[in-house]
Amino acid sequence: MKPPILTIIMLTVISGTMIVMTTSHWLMVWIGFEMNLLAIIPILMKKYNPRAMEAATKYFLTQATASMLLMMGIIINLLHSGQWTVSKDLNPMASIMMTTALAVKLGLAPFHFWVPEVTQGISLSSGLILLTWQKIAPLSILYQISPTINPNLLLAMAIMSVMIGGWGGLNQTQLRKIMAYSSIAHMGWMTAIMMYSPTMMILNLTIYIIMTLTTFMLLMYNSTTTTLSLSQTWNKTPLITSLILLLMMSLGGLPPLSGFIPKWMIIQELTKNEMIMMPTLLAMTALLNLYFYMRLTYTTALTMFPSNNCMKMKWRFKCTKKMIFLPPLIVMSTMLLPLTPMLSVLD
């Protein structure tokens, strides 16, 4: 794709999301989503092949259905309230329809089927945009309508997402699918806390985006898409193997690392609200995620795969890919835990 065209398309994607985040008119919200959707399709098909075509078609169909549902909810709300303003008092029926539409857009269970398929079919850079930037707009609308959402619906979707995000990734060897299931699980954590503390959801989203961005950048640096190709990195870039170990542990939410902050905060908030079963279930299903991250670190950093003499040649070549901001991103995605006391300003 030519740079000017790519720039225009990326600007449309960004402005679509920005419109959704900043507007207070339901029609503009819908227009923002549509702009974003139409501009992301060529990005998904950047490297044209039949799989990317299929992935983009699946993505388009699910998102278009979600947009239709969202519009239906907006119209029902308009008929009941007579206004287009994004406000806190939604009609219950409209609220359920909008929540469902946004869940389809985010890939929350039981509408998660498209996420692993689409992520697997596209390139790593497109997958990065799909799993980070594309989550911002729907979550910002959920944040705005959070007081009127049906709590049972949201919590049911949250638990299902965390469970499916854990179970789905267990048997995978494709890194993009593993990242997709990890994304579904993280979305589950975010929706679990949405009812009680929407600001905590934004904290979780920020840390999730930082960690996913760093992981994808390391995978793009090595051009790895399977566990097997990842297992050869010790020979090529030894430092990156140890970084991937740290990052995977952070994504799994292990204590001294950044990924522990949102999990800790969410469990604390839920227990404050006298929910015991919910955080227990979330913490137990998070172990499934931790298991498949552990498996990745085991093949990457904890075992030295046998290599033939040709492999040693990889030492001779310098990597020409420039990954800007990689060092600060790695620091942020592993070492933010000491800053946790500063979060008291969120309350």
Second form
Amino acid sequence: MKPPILTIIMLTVISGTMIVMTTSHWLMVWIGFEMNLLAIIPILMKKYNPRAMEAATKYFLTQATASMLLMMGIIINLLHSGQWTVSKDLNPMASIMMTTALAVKLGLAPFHFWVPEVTQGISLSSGLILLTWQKIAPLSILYQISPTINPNLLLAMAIMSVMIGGWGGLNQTQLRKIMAYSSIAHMGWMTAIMMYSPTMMILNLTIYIIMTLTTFMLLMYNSTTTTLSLSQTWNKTPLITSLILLLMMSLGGLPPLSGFIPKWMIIQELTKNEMIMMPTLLAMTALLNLYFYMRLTYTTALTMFPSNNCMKMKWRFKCTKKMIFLPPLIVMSTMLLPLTPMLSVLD
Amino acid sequence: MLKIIIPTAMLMPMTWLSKPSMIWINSTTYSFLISLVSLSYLNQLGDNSLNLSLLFFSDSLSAPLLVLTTWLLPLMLMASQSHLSKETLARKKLYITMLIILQLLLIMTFTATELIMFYILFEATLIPTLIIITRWGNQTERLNAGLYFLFYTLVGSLPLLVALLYIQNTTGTLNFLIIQYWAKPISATWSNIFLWLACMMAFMVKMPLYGLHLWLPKAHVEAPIAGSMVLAAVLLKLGGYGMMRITILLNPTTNQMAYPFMMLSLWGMIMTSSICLRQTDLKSLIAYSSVSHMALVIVAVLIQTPWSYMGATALMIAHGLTSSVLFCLANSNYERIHSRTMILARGLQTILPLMAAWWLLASLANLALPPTINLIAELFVVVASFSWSNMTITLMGTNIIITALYTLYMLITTQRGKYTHHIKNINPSFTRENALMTLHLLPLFLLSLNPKIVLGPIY
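Form predicted in complex with the partner chain, following the form predicted on its own:
First the chain shown before, then all remaining chains and molecules of the complex.
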């Protein structure tokens, strides 16, 4: 894509999200979402193949439906409260509609069906933007309306998301689908804590974005989209194999890596609020996630995947993609655990 | 505590920056120095623990385990020299780095004050061990072994995290030094039963308890020698140590909840010892004997009498050294004939007499010959369990007999009798191997002169 056009489109995406995050008028929220949606469609279609167009179409349809549901919720709120301000006291009916709409936008179960297919059809860098940046806007609206959300709805969606994210990813070898199911599961964790401590949701979102950003960058460095091609990394850049190992374990939530911080904090907040079985259930189903990350680690770093003899002497061009900020991101994705006491500044 | 932690962390840059000919020498020497420094922690005050800082402390329970851990690192490095000799330099350094990271995490685990920090480090020890087993193991079964090891431990320990956070909310703190005085008795309601289970299952899986022991033969057998040594000697003791710490919070529910686990341990002791009699794989035999000894520790910790705690602590140290030396001996066999099958290398006493002497001493220690600390420990546990219930003496006595049976079976099969024809041209014992066995057995037999070091806080 030509640079000026790409700039305009990216600026629209960013300003769409910014509008959603900073506005206090419900109509502007809807406008922000639509700006975001319309501008990201060309980004999803960076490659002109039918698969990408199919993915972009699916994305457009689901997100447009969600925006319409959101608009319905906004109008119901307008009917009952008489004003357009984004505030905490929403009508319960409007709250349910908005929560459902935002769940469709985020890819929470049971509205998660579009996430793997859309993520699979687009290129790695578009998938990166889809799974990280696009989550910020809906979560910011959920953050603002969190006191009024129906807890049963939210908890049901959270538990289902974690389970579906775990079981769905088990049979995948395509890395983009694996990252999609990982995103579904992490969204489940984020919504689980939303009622009790929205701050922890922001913490989880931050660490999730850092880890997913790093993972996608490492995958783009290798230009790999399947487990098979990821397993050849030992030949191309051996250093990345150990980084993938650390990153996958961090995504799975193993101490002492950063991925453990959100899980620990969320379980702490949930137990403080007298919920014991739910964090246990969430933690156990997160182990399913860990299983397929471990499978990736095994094929990449810990064993030498079967390859034919010519692979061992293969030469490749050096990667020329701009890996902006990759070393600090890697450090942040794996070594942030000792900094957890700094969370006390949030109080 | 930093005087041990920082030098251990610094071993890593030292390994990476050493000359190729000096990596083993440097790392082994400096880790011996670190273990010398850790010996000073054995000088415990009589009535209290050494409170070293807000984060670290060491009392008579954790000090012997700390010394065992630091003593084991140079021994692991010595044992690994042979099978890593053909690897490239970067891979050797990576292996040593994994061992050092594991050592660091284990040191911090044994001396942690805060139970959440203990939990995080307890889980963190899984990652380097997984990497050692899966990356440097020798057979294809190691993939399954690593997964079983990781997932069995994680499934057991995630409820522990929830339980610890719950206890923190109700009690206000999880600092071990405070909680030992603040612990309120908990009655045996259903929710307290689940709390008890959540707290204990992690350590039961780690010990391992008989029904949950499936990961152990896989992991021990598939790991390379340093992995087997550290697994058998130290990682199993994490479970025992954790159990002894956390039972303080769980009285008096333990009196009722202990019954199923006592039964599993008592029966499992005999089952796993009996399986040892029918093993063809040498490492598998030693792995099952670890399950059997650890079942004794579980019985001891669940009875909660002073004698049984002393016996449990001493048994952990004794078993650590004994099973580590048995794995080293099995490895010396493996390096020569590249097979773990016992009957392939028979009659070794004729060919390697000094190694046969180490085999004899290690086997005698394993079957708890007086006056080794193995005997003191087993005796304390047997007597304590007899006082808990008279019937257990039949099972314990049977276990001691079967332990003696399989240990002698192992000794006689590998050492005595006519040697097989194909082992006539194996290498003679290296000085490194003899030194390794000496360094294992010397502390074990010297401890029988002064066992009060390892008898724990109740002494």
